[in-house]
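Shown here is one chain on its own, the form predicted alone, set out as structure tokens.
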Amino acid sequence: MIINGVTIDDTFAEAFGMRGTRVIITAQNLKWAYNAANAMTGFATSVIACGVEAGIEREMSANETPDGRPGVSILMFAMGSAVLMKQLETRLGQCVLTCPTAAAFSGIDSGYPEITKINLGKNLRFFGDGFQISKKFGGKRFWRVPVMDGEFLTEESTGMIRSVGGGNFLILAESQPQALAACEAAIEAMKKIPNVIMPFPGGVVRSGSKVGSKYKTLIASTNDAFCPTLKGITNTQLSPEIESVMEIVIDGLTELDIRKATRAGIAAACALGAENGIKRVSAGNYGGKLGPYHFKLRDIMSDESLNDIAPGVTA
């Protein structure tokens, strides 16, 4: 399969089952909503070392949020429910409770077959030292916690669902600037897709990994097959003209969400074309032995049911 001169490898991204949740953060204005959200989703690129993978999903206007203020929605993913719940509570307390004018609300209440209620502000209310009060509205419980700028308002719980993490694709280019330009175009397109995040810095990861290492203490190490500087000394997957490879990792609330984001991102990268140094699109997998979700790149790019996401893709 070739799109605008870019070869789409006959391979697949291997992804994993995770637990995911959404939190809506509002504030007096978007500046402070982003301050809280950026802090809460910091150091959350990979479950390998960060515990969770998290990111800002999108901005929300005042008429979309529970309290009628501007806000942002964030998504958080972890390999297990206990880790996700602990990280959610810790990050909310340290990053949103502390942020001037910020409030936090549930972002998942319905629309999924299996939703588990988990604590959002239920335990943070104790910071109020007995002065906190609760109100029930529309069947939901909210807590008002006195703080020095007024009150911290938080919903008691949010929803957690089974989700998918680790969708990915690789962009192979003739130079580092060209690879980065393609990734930037892909990320801009993927940000328009709901229910997904790309958790690495700017949505892009340069240090793609493989399982294991020559060093016994490491569970992952550099993906040497895709490292341009190692072409002469390893079992490389790169042709001579490839001088830079970058990866985009995708976490989504459902398998379909990741398929949509993958198609949109690859289409945007391929729009730059071979004339701009974009040569191949590939993906990272472990031979299909570790993750139950296999996102076959060619199938996704030829799936006509996704034409409304990335129309006009021709091979």
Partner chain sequence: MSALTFTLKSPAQQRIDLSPLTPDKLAGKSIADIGAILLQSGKTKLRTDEVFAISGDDSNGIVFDNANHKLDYIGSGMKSGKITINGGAGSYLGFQMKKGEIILNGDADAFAASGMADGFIHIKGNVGDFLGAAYFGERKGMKGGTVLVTGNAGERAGDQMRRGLILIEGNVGAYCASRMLAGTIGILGNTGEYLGYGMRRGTLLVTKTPDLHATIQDCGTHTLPFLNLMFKSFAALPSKFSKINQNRVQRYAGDLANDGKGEILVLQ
Second form
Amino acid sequence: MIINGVTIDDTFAEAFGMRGTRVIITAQNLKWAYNAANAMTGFATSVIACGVEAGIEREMSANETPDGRPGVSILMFAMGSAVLMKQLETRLGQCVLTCPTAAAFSGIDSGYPEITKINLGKNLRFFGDGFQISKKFGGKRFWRVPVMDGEFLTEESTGMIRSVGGGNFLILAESQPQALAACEAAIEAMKKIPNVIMPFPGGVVRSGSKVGSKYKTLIASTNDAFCPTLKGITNTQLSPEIESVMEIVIDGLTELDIRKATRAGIAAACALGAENGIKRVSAGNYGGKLGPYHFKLRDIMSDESLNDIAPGVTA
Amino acid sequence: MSALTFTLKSPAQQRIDLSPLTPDKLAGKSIADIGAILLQSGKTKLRTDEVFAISGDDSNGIVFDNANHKLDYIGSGMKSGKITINGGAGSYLGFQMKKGEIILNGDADAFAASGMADGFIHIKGNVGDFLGAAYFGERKGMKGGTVLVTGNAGERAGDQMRRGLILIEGNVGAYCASRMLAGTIGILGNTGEYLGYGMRRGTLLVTKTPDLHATIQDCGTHTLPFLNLMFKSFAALPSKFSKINQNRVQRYAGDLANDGKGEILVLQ
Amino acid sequence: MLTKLTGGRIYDPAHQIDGKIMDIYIRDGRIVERPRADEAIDTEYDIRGKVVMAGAIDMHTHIGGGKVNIARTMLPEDHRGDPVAHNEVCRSGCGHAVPSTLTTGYRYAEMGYTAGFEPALLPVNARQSHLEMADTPIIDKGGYAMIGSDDYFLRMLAAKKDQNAINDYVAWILQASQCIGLKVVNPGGISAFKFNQRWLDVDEQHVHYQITPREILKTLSRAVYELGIAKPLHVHGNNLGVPGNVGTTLKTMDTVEGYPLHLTHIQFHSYGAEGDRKFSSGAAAIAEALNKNKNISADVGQILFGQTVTASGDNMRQFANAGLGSPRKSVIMDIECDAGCGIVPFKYKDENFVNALQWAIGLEIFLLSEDPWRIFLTTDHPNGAPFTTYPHLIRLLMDKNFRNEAFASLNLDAQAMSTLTSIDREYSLYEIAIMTRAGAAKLVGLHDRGHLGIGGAADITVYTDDPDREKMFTTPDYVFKDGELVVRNGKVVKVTWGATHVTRPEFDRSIEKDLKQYFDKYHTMNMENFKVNENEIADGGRGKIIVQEAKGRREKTV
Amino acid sequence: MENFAQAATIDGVACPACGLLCDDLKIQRDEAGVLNVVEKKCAKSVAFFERPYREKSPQINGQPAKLEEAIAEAISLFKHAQHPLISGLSTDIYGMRAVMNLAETSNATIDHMNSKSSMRNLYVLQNSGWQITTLTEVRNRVDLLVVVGTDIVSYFSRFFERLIWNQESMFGQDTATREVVYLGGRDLDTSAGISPNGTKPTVLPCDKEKLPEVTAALRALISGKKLVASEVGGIAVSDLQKLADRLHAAKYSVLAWISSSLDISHAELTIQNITGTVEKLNQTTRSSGLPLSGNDGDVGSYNASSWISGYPFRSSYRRDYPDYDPYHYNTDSLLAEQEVDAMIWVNSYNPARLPPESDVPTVVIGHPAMQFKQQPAVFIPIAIPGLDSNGVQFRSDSSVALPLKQVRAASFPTLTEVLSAIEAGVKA
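So the form predicted alone is up there; where is the form predicted together with the partner chain?
To see the whole picture, the full complex is given below, headed by that same chain.
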């Protein structure tokens, strides 16, 4: 399959089951909502060392949020529920409780077959030293914790669902600037897709990895088959003209969400086309042995139905 | 199907306990069965069909017509369905109600919603003392659900209230929210003396600056984001409360005699 | 009027009868010899295949007096859940945690009980206790006079008064309060609490009197013995409910230096402080000590899960526990420089670690105690559970599988701290008859009760043998009280009024001279009015007094 | 059997005219049965014992009638009532037992003439409980007495004489050094609070209607809270703080109140602030509440009712089992609503305690000296316990019940006899 001169490899991205959750953060204005959200999703690129993968999903207008203030929604993913809950509480406590005017609400209440309630502000309330106040509206419990700027308002819990992490594709280009430009285009397009985040810096990762290492203590190491400077000395996957490879990793609430994001991203990259040095799109996998989810690039790129906005994707 | 309707035949001298006549207890019963149910009144037990003319067949939606303040325990312990009362109701309306809906087109006597756990009660007239309070000896009053009073409420409304929402469009009598434990009471009208006396926790929302006793103290004027959530949750109510949209309040806290973590919010 | 119970299987441990088929004859309220062949039997009950025991005796149950009635008054919400309607025979009332007096009598009789003893009768409150017990129908009753924190006694002790003088005072107290036994609660502690002491162990000194619980226990147990009172000193020890109190309890056993001693609701005094939560079972140590010390008896005070109320004279400990109560309310009283009381409603929950372990500890004590003549079946009604749970408790003792199933549903951490399932013992009917009849009568000193011998009172219970022992003991076929059929198929068919058992050891009447001066100087009531007159109990024709023998002073001190 | 026709001096007589139930009275009786209180008298005991004995016959509609006729009339009124009420209930324990029996047999509701004040305490007992003490403890231990909203002596004349300024105490305390504080109330007679050595009590007056606020403030201060206000109900907060400090420093403080003198609505909430203060103090020192009541036999009445039915008065047997509703089962509203259609009013001790006026047919069984403004349907004079018959009465502190002794000859039936006869008729 070739789109606009770009070869789509006959391969698949191999993804894993994760636990995911969404939190809505509001504040007096977007600036402060972002301050909180950026802090909360900072250092959350990979579960390998960050515990969670997190990112900002989208902005929300005042009439979309529970408390009628502007905000952003963030998604957070982890390999297990325990670590997700722990990270959520820690990050909420350090990044939202602390942030002037910020409040936190559940972002998942319905629309998924199996939703597990997990603590949002439930334990943070104890920061209130007994002065905290609980309120229940519409069947949901909220906590008001007195803080120096007024009150920190947080919902008691949010929803956690089984979700998918590690969707990806690789952009192979003739130069580093060209690869990056294609990635930027892809990320711009993918940001419009709900229910997904691309957790790496700017949405892009350059340090694709393989499983294992010559060093016994490392579980992963550089994906030498895709490192352009090693073309001559490894079992390379790169043709001679490829000078730079970059990867976009996608975590999504469902498999379908990742498929949509993948399609939007590859399409945007391909729109730049071969004339801009974009040569191939590939994906990372482990031969299909490790991850239960396989995103076949060619299937995705031929599936027109993915262009539709699926029902129930509103945040 | 038409609503199962009980029309009071004549005013009773002694209060009548109507706790057996709830949608869940009458489900599947014939009019004859229902007519034979015994209702305590004074020292005697009256057949339901002695007291009421009975018509209709949908026990999920019960109507009491021609009702008055001698009819106690309407909707007591009810678990489902809807009761509409035209006229008045006696004491213990919705006593320890678990779920469902009660609409009263008239006034209710004392202890309405006492020990209520969940559900919705709309009293379109006035209500007597001890709205949402606890049964004697119990330490917790209303534990959940929503009570909307279009008219005035008597004294001690929300005594020992533990959870839930009481909204009163009219005035309240003395000692409103006494020993309140949690939950929310909103009052659009005037409040009586000793508002929030012995209040431990919970929120009182009032529109007029009340006279407060010394152990409830001013905490200043504030903009509280949670009020947005609260007023949003009122939006669907058939009440003036649905029109409020304002989150700037004067906050008083107390009662310091009783640990003092309750609040009285006066809308500015 | 001659009644014959024909062919029942008799369990009468007082006469070593263990399941023998025998006939019983009743005349004028007494068990009589087989009549001559020509004498007509007026009524015959064919009870072939049925189990027959003497009427059961609850030797420790809070059924009358100030704290019980405060508990009643303060729990309308509990009564509301168990209204008792009247019928043609019985008046109405309320049941559950602290039943009304009438209901108490009916429900005891309906379980085959024919006597119950109020174990903490405050002498200053004796009149009220007897009034309430007089309104408790069918069963016999009696009280243990509670002293040991009363100023008069503590003064005597502090002044090192001679044992004879103490004995005279004790005998006077029994007479004045119309009691059959003597009780001490948290020895010295109730008084110490009034001086703001929050803690008193066996060898700690009371700040005012400079005496220790050890001295109190030794002196009073000796007084009881020397006065020839059958009922050993009834002791609710120091440190009730405190983790680690097993040490206090073992020390308490030593204080009496061999004199008879009864440790009541010992379950509440058998706690270790091991484990992560610093709370563990001391049952093994307690049972071992009980097995070894033949002068010591105990009742268990088993807890069972559910809502109840704790009512105790021990206001020091009840004050400390008030915060644990549910619903959260309590009454704590200092009473007349004589005693105190504390009432705290309590809900025991099987998912609660401490409660679950308390349950297991009680059963461990039952099952590890070897001599059923010295261990008694109680829940310390209503403190551990209402007395109406006795049939359930009997089944727990008699049915290992049932017990183990119940254990398996407990708090897991508590299960890990208990060895209960390793105990295979199952009580026999004979042993149950000892605990609840013969042993209890012997302990209290009821010479004509608790057995089925000739001349004994015809307090008799007839059960249908049922492998479900709870069912069996809940619903006796027949209960006879003083020869009259009062219960049939577990329902009261006739209301009678039982007697009040007292004992009256002799004493030197001249002590009243000093007592009168003491009352006039310090008290707010007249000494003459402190004393409850026999006529007051017999008043209205519903009560009478049975004086049980006290065998005089044994070893007078010089 | 005592010969009441002989003159005698009787010692140790218990006086049921108030809840202190003093049993140290000495009474002289002459041959005609006229009584004189000769020792330990107070206005109430003199009024009680020295009121001349007069024969009086039962009445039907104000006309003299035979006892049997009066009972028959009472039976016919009571038997057919749809919701009968037995109220007043001023009697002793024996009388209460008969009340309970008749109440059950006739499916009646019961209420006491003092229930309005008794319930203030009972509501507290049933809701939070309390930590309280009794008269002998006060007499021997109190070092700081705080009297809330009353002077006590207007209700209980001998309170200070017997319990505060007693010469000797068990633990060697110099009773003259006891401190007395009057908190709240107006125009109180605080003279009894002056110590034998002349020390005047602290008086912090306020209107009764301000007591809820003042007691709340004291409790808050005791709990270490800071108040913004500088005065509460006219009392300087600094004075309340001094009182709080004294309470913390005292070894055995007693906070006394009289529920009938706290005649403000919802007074139980104020009492809960008093008992809450006591609870807080006991975290570090000893303190006790002292609820004073017991007049007209109210303490005995609710005790007997509680042990027989499970509930104090303001309960009912109109169902097949007792139920309890102190809000609705109160005499005034039952009469006002015409919820009850027949009433028996029992009043043994104080002839001034008349039944409330109403249209409901009323049978008064009570003190022979009662004079009516509204003639009851039936009036049956009865023997007065402690005067004309034996009895048992509970003291204010509920811990002590004392025998009441017949001290003179009388021809009146006892309440028990009258009620038992009515009960037999209702049952028939």
